[in-house]
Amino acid sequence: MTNSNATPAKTVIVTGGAGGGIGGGITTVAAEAGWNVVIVDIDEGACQALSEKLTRRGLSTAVFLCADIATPGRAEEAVSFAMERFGTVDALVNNAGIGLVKHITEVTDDEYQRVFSVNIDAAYRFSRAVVRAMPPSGGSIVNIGSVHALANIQGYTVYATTKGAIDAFTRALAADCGPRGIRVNCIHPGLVPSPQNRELIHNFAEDVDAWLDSYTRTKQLLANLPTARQVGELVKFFLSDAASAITGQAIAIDGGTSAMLYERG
């Protein structure tokens, strides 16, 4: 017998939610929480793989929309998809993003525009579409930034600029949406283990595990890397009623990297 007084499950849209790193961590934690999850991701194979993995675990509330979030109109399509499937949109995680490691003198206009279109333009469009669709009771948006919004190294000029913009966008959107009961917060992850990051590291380090070990010993205050699941748990907190008094804030989950003045010895 079903409980007619049961609180309906929340529905959250997660961009880039099928990836093997942070996106997959967010989706998995949200599905485990019993939320309806609408994943918008360009990688059809990753969508299928994660869908099968969640189904095997009995977590069947996640649905997938394979799309390039940088294309105008995709945000409205995702909202319509969510409304048709679940009848509501209560939350958004602007997680999808692409990186670029190049000296500014070598970055082409096309590369610059692509990073901005995915990391900034899509977050703006999805936020606008979701805010328009959220119920009168309000909702929550979480933006995934980066420690590169806080401090930097060579080669990250374009990427860091987009993540710095996400940080400012979070506060501005919170100011716009607070009177409607919509909270907006930001998470700045540090180095999170993922297939993509391992591939990136392998471009300049033959032994990826040795490089990661050195990183945790010298670049972090804590000797363990933050995991995709831990980022997902932090997203879950921000989306939950436990964070009902928090908006316009940004927090780093980076093992203490952004708190350091000098490298550890």
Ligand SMILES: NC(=O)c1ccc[n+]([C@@H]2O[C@H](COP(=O)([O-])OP(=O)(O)OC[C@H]3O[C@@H](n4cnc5c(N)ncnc54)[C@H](O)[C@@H]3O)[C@@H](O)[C@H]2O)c1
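Numbering follows the first chain given and starts at 1. If you superpose the two forms and keep the largest set of C-alpha atoms that fall within 1.5 Å, you have the rigid core. Being a predicted model, the structure only gives us computed values, none of them experimental. First, how it differs from the form predicted together with this ligand.
Relative to the superposed core, A210 undergoes a C-alpha shift of no less than 2 Å between the two forms.
The form predicted together with this ligand is what I want next, because the block you gave corresponds to the form predicted on its own; please supply it.
Excluded here are partners and other molecules; the one chain stands alone.
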């Protein structure tokens, strides 16, 4: 039996939403919560794998657009795709981001440019396209930053600068969009297990699991690393009506890393 009074499902675009870490966590939680999810991800294999996994679970409202978000025009394409499939775009999660661990003296201009193109230019263009398309009733944007926006270690000048920019962009965009009822918030994850960051850790640690173990014991107040699903749950909160009075805010989900004064013994 269909319920003709049911509120139509809302649609969220998630960049990098096919990822084996945070992106996949956000997509899964949003699909479970009944959202239509438009995933824009460069990795065709990951799109295919997540699509099959969600379909097996009966969560068939996620659709995939395989594209490089750093290419101009992709944001508008994603919005058109979402409008064609679902008739509305109510939310955006700027999740896709790439890392770089290199001392400033070794960073090439191409590397610098690529990290900025994906982490900043794309977030800017996707936000602009989505804000233009959002309904008069408003919407919600969540930017995925990083604890590297707040404090740092060696090798993160490029990545940290992009994440600091995302943090500032959140408040500036919230100011532009508040009068239209569009809320903009930012989540700064600490270390969340993902294929991407395992690869990055491998640059400076041969035994990635041992490094993660030691990190968990000494660099957090809590005993467990945050999970991709927990980040997804926080995104879900920001997208929901429960957060309707919250905009221009940033919150860390990092097991206490950013609150520590000294390393835990």
